[in-house]
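What follows is one chain in structure tokens, specifically the form predicted on its own.
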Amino acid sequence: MLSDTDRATYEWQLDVPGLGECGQEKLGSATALVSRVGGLGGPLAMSLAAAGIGKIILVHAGNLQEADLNRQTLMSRQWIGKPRVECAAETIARFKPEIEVVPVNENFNADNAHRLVSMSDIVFDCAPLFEERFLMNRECVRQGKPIIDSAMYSMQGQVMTIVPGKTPCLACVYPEIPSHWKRRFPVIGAVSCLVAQVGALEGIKLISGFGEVSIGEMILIDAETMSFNKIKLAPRRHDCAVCGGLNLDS
């Protein structure tokens, strides 16, 4: 049940048609995992916290660098040389002390994927590397956990909501890592934040059960022309190496 403090905090949000106290309670009881918490995952995690997610697990290895500060809005300059994930957790906790924030100074790998996904109800994939995205996708499919896959490059972004057994998974759309993909890519922080908010909203709607989630579609964002489009994805591939064996379409 919502407390008096909750009702005061979310007074304006509770007026959103279709959300109400029931949807707010679902948000408060949910655990979201965000990987990673850089230019895309950082603002996404902050928006989840502001919306009332009860627990957030932040997954990101490594220390903050000078070059991160043009886009990683949860960071601060005095944290250069220190773990990014701890700075992100501190920023969120300072913004909303009652939220449970769990920092994990690791990146997704074959050894920790099962453990990390099992800790959450929903996964927000903001990793720049396809190797990590594929690991999250595979493990979420195995455990039946929804995943919001968000990515950006320069002035372009995309968001895809994956519900195992009902939608194409990431491996259906990308059977192999695209040959042109590189670890370093051009980025303006405002574009990362824009894509992050779309991903956050998709997850918030999915968790709380209101609005229309873009199931079976990919949201495409062009910040250069300020255009948003949705493309319908091909049906789930039954020969997919990751989700092809599932029989949950009905």
Contents of the next structure:
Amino acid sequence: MLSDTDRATYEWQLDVPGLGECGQEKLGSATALVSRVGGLGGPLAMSLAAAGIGKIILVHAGNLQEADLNRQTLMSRQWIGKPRVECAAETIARFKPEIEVVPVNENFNADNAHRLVSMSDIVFDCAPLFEERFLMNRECVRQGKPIIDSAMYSMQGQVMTIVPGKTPCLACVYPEIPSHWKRRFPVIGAVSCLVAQVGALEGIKLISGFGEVSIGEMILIDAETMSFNKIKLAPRRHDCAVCGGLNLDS
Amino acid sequence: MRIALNFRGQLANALGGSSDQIEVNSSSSINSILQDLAFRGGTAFTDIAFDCHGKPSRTLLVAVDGEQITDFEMALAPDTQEITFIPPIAGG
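Since we've got the form predicted on its own here, give me the form predicted in complex with the partner chain too.
Let us now look at the entire complex, which starts with that chain.
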């Protein structure tokens, strides 16, 4: 049940048709894991906080660097050389102190995968390396947790909602790690923020149960032409090494 | 027939633009279009669109008129209007 403070905080949001108090309560009781809090994951996490997600686990190793400041909008210059995940947690906590924020100064890896996913209801994948994305996909499929997979490159982005057993998983779509992908990619902060908001909205709709989630589709964003498109993905691959063993629509 | 091609991500860089139009015939397939594009795009294109054995990469997504297709050898339907080539991206 929403408190009086919640009702006051989310007064304008509760007017959105379909969300309602029930949807807001679901947001408030959900735990979201956001892998990486850079140009994409940072603003995505902030929008989850604004929407009233109850708990956010932020996962990102390493210290803030000068070259992060064109896009990592939860950061501030005085944090250069210090753990960026703690700066992100502090920024969110300052904005919404009632939300529980858990900073994890590690990247998603084989040792922490099970623990981190088991603490979460939904995972937002914003990692820049496919090795991390594949690992996250595998663990989420194993535990039956949905993933919002958001990615960008230059002036384009794409978002895919993965519901294990129901939609194609990341390994259905990309059966192997792409060999050509490089860690460094061209990025303007406004584009990563734009893609982040699409990913955040997909998750908010999925958790709260309102609106139309793009199940079995990939959302394509082109900031150069300002166009949004969707493609219908092929069905799950029965020979998928990750989700092929799950019952259909289970 | 004339169809529109859209190239996303690094493929747009490799081909010097994000869209094009080409003339295809009744036997054209995704494979044959990829082979034609390989002449234009050179190694910047083939490194992404093909594997080390010269076959279309398993990580290349192709959508015909808004739907992903996985059979690259099948002849295109005569009413095909648009093909989108989507390489994997992971920028975050």
